[in-house]
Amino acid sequence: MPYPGSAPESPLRVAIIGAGPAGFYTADHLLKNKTLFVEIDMFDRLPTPFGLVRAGVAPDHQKIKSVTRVFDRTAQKPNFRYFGYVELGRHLSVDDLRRHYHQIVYTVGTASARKMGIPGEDLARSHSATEFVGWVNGHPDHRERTFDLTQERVTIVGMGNVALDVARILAKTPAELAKTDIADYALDALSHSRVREIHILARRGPAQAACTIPELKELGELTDAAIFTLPREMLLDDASREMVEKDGQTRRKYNILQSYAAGTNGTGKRRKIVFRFLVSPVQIFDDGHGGVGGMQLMHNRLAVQTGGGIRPEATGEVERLPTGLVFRSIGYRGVPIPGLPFNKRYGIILNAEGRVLNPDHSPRPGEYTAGWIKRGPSGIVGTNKPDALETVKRMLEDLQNGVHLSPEAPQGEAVRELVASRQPHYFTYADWQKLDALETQRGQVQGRPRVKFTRIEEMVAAVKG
């Protein structure tokens, strides 16, 4: 029996919710299938596409941001439509989607930052790294945030790439930042920053540092910041030494950190970044005025667990670290979507290999997920490509087995009319291209990649007049 997508006169209608890397890779895999006749509608709550590539990748990482050229080619295909500034749960419901599509893929990412769960975490000048990265990138949700850059000492909890992004942006000179697409207001604020010392904390040792080698090396190339590690914390236990000896990547990372001992990568620099290992924050102290005044650290040792994992254990030794500004960078959690089962423990949509599951773990026909909301916040931008492929394989298997939604009104014009009635200011991909050209033109005046519109009302006014 023919299934949707098996013939041009009965195309498979797919809705993708979220215009980040996972969404675009999902669309690309579907559109490249030569045996499938598919029409894809992609929705995003912001007018602008590309998700964290636009608003989460650090502004000085233009090479990573260039992946949007690949996404742009996908969006140019005639059987792809973009509906920006259309929010699920506000303008459309899950039931609306079921009435119009054979398959739905949720690629909304993980929007909430994890908390440390320690006393003092909610004091003034204690923030998530997510807020800061969104702020420097001009994300509309974060552009109104303020960060007290009069503080001379900053502490970043976590040692993944996002933590290093925060440290690098705080440590760069105005001249270095002025070459990027950082938001204008952030460039101005950072140009007047009084930050002089940045501590990056890891609860495990240098062999377990979560950052990648390029990001680690990049810190050593800063114009006006020296990098330090503490000799005591660079000592390896037996299990860590074995990791360094057996794994080339771990060995390279460790050697880079060793090269930063005592700040030997540069002298006479105004700022310094200090890597700290085997320490866990247990309390943030009040400065007496409701703001961050310091942090208590617990020193750790590493213990090998059953199964080979290496975990930190508290030694009982504590240390007080003076600091005036704190960023936590310890991961993300997804936010539940009304009408969809949610795994609260992991902060993801309940799923198996991309198939959305009911609470009893039976598959929900025609509903899928990909990206961080599927697997949790792990990997880099490119990790989403094989992740999306796994989901698409499950979609095609189900389709050929006759498992899909049976929409009442699958016609593309019916969707467009519904969206227009609920959100008349929605953005097409042509609208985004116009905004993109305007941002690029504004950047050329300043010798920068682009100068972003950072308020949604400004985006609408610029494009829609």
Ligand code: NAP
The other form holds:
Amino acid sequence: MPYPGSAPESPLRVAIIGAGPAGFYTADHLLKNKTLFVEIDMFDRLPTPFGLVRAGVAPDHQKIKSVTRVFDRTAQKPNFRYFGYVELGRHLSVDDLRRHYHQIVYTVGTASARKMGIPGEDLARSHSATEFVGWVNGHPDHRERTFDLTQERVTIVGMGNVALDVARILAKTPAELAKTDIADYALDALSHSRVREIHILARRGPAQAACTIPELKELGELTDAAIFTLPREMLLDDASREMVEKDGQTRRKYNILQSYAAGTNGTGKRRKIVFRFLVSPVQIFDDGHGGVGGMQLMHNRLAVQTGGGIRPEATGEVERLPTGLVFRSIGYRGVPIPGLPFNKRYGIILNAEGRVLNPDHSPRPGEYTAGWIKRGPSGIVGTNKPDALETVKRMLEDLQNGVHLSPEAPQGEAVRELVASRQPHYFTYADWQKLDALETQRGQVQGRPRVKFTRIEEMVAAVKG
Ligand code: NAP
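So that was the form predicted on its own. Now I'd like the form predicted together with the named molecule, please.
Starting with the chain above, the whole complex follows.
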């Protein structure tokens, strides 16, 4: 049975919503399939592509950002088009997509931050790490935010790699930051920062820390920040000792943390980063003026669950930690797409191996998902490659079984006209490349990888005149 994509005269038309790593890897897997004739249109609500690689990966991690060269190669393929600054739900609806595509893939990521759900969380100077990361990276949604860097003590809740990114950016010297592509306004604000102490809180112990080894080591190499752990919080219970003995990665991580025990990685440094374990914030105190004044921490012990999981359990002992600025870095959540079934518990699109499901768990023909909005916010950029492959395999299986959408107008030109009528300022990939060249040129003058445009109007003006 012929199916869309099985012959050049009837190409498979795919819409990918979201131009982050999951979107690009999905496009790449489809375009590399030698037996498939496919036309891909990728949409993003921002003019600029690359999702979290541009706006989430820390500005001092340029090596990770260099994956965009791989995405560039995908975008150069003749059957690929980019429509930037086109938002699903604003410029296009899911019904519009159904009229023009056989398959739709949602790769929109997880845009919102999880909340702690404790009193005082909404006080002034209590923020999500997501906002700070977006701000330092010049994300248009976050560029107008302000963070009170006159505070001397900052507390970060959570000990994943995002928490370490926030700590590192707060702890770096202006000279260290000036080599990166951090947004200009953030470089300026951080150059005047009075932050002296950064506390990173984990609710479990050192053997369960969520961060990874390279990020942990990197903190120990900062010019002007010494790292501390508290000896009593480094003591291991039986289950944690077993983890450290049995697992090489956990052992290395533990040993690095141990090496920080007395702040011996640097004397005479201006800033201090303190790793705290077995503590959970239970309240944020008001300083009397509506801002963060301190935190109440509950001390924990570890309990082994049936099934082997290790959970924190409150001991009843509490501690007051004075602090003026709080960042919660406890994970992300997806934002529901109107009209698409959503798994509220996990904050992801309801799906099985990338096939979007109805609330009764029957598959929705022709609709798929990949990346964090499919599996939740875990893994590194490269994790999205196998994740996207799983989705593409299901897409091809369905296609061969005759399961796909039946678009009324499966023509590329019809989509271009529709987009142009709804969003005349849409960005093509060539538009993005112009902006990219301008940013890089601005960077060269300052000896930096790039100086970003951070307002959408400025991006449009720079490219479209
Ligand atoms: P994460 O790695 O899942 O870490 C979340 C942290 O929040 C954990 O320490 C977790 O503790 C803690 N937490 C969760 N709920 C909490 C609560 N209610 N109260 C207190 N603590 C709580 O998430 P992430 O840091 O946002 O990173 C997301 C993903 O991106 C990860 O896979 C990460 O490795 C990746 N990433 C990678 C890089 C890099 O490669 N350089 C950089 C940034 C992000 P428990 O462990 O006890 O649950």
